[in-house]
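Below you'll find only one chain, the form predicted on its own, shown as structure tokens.
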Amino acid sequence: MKRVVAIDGPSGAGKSTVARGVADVLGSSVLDTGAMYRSATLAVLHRGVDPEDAEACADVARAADIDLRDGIRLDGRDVTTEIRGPAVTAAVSTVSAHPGVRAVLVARQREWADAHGGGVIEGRDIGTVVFPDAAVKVFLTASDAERARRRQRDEVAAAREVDVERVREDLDRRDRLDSTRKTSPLQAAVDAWVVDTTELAIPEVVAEIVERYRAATGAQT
């Protein structure tokens, strides 16, 4: 069993907020795998590679230096804000669907966990593919309207004005692509705790995950 808390789910379900909360309580490191795929996608766009070209995208991902230790850096440049922009959002599901890209980044995610002795890891295939032996697996969901509202709030906070209906349409598109891809589709692990966060307070979710982790590992931190 890996001392990993695997948190999966679609955009806007609350993965990042919950992951940070759990990591704070446990004193663990946290890894946002979505940021890794977004960084790889940005590298693809910067190099003028066609996002549909699976082999070329895998080559770019393999060569990309993605550093998440202090913000998000791609090949030494801070891209924390840029990876959340519309260009990357439009292409990330296509790039991340390529098996070669996923193989590169999954290997890095496992290396990260080994280096940190486990941790809290969020994404879309953490409990099903990356760490099927995680100590705790959680799949977060929320209503379409609530997820769209949260994402619009994030866009406004980043000074990008976006209509909530447009955000909802984009979420629907990404959900469809991510859940139907052949390699590592977005889905809950059979043994995951599935949580609808639409009306739940984040501290409640964090507390339950921490309790489950401690029960599974015997950890007291």
The other form holds:
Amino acid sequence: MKRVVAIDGPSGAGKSTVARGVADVLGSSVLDTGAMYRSATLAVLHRGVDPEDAEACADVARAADIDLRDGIRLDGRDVTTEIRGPAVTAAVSTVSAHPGVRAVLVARQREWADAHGGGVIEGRDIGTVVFPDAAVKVFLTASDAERARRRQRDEVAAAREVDVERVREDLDRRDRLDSTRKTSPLQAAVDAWVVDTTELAIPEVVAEIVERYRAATGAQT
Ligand code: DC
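Hand over the structure of the form predicted together with ligand DC; the form predicted on its own is what we had up.
In what comes next, the whole complex appears, and the chain from above leads the way.
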């Protein structure tokens, strides 16, 4: 068993907030794998590579230096804001569907967990593919309306233009692509705790995950 808390789910389901809350209590680190796929996508766009070109995208991902330790740096440049922008958001589901891209990033995610002695990892396929032996697997969901509302709030906070209909369409499109791709589609692991965060308060979800982690690992922290 890996000392990993795997947090999967669609965009706007509350993964990042829950992941940070759990990591704070356990004193562990968080890995945002969505930021890795977004950084690889930004590298693809920067190099003028076609997001549909599977081989070329995998080559770019392999060569990209993605550093998530302090903000998000791509090849030494801070891209924390740019990877959340519309160009990356529009292309990320296409780039992340390529098996070659996933192989590169999954290997790095496993290296990260080994280097950190485990941790809290959020994404789409963490409990199903990256760490099927995670101590705790959680799959977060929320109603479409609530997820769109949260995404819109993120956009406002980032001072980007928002149109709630566009945010909704974009979520629908990405969910459809992420859930129907051949390699590692977005889905709950059979042994995941599936939680709807539309109504449930985040602190309750965090507390339940911490309890499950302690029960699974015997950890006292
Ligand atoms: O979590 P996010 O919205 O920042 O993720 C951006 C995209 O990255 C998402 O639409 C699909 C992809 N992704 C993935 O394929 N696998 C992961 N483990 C994490 C994200």
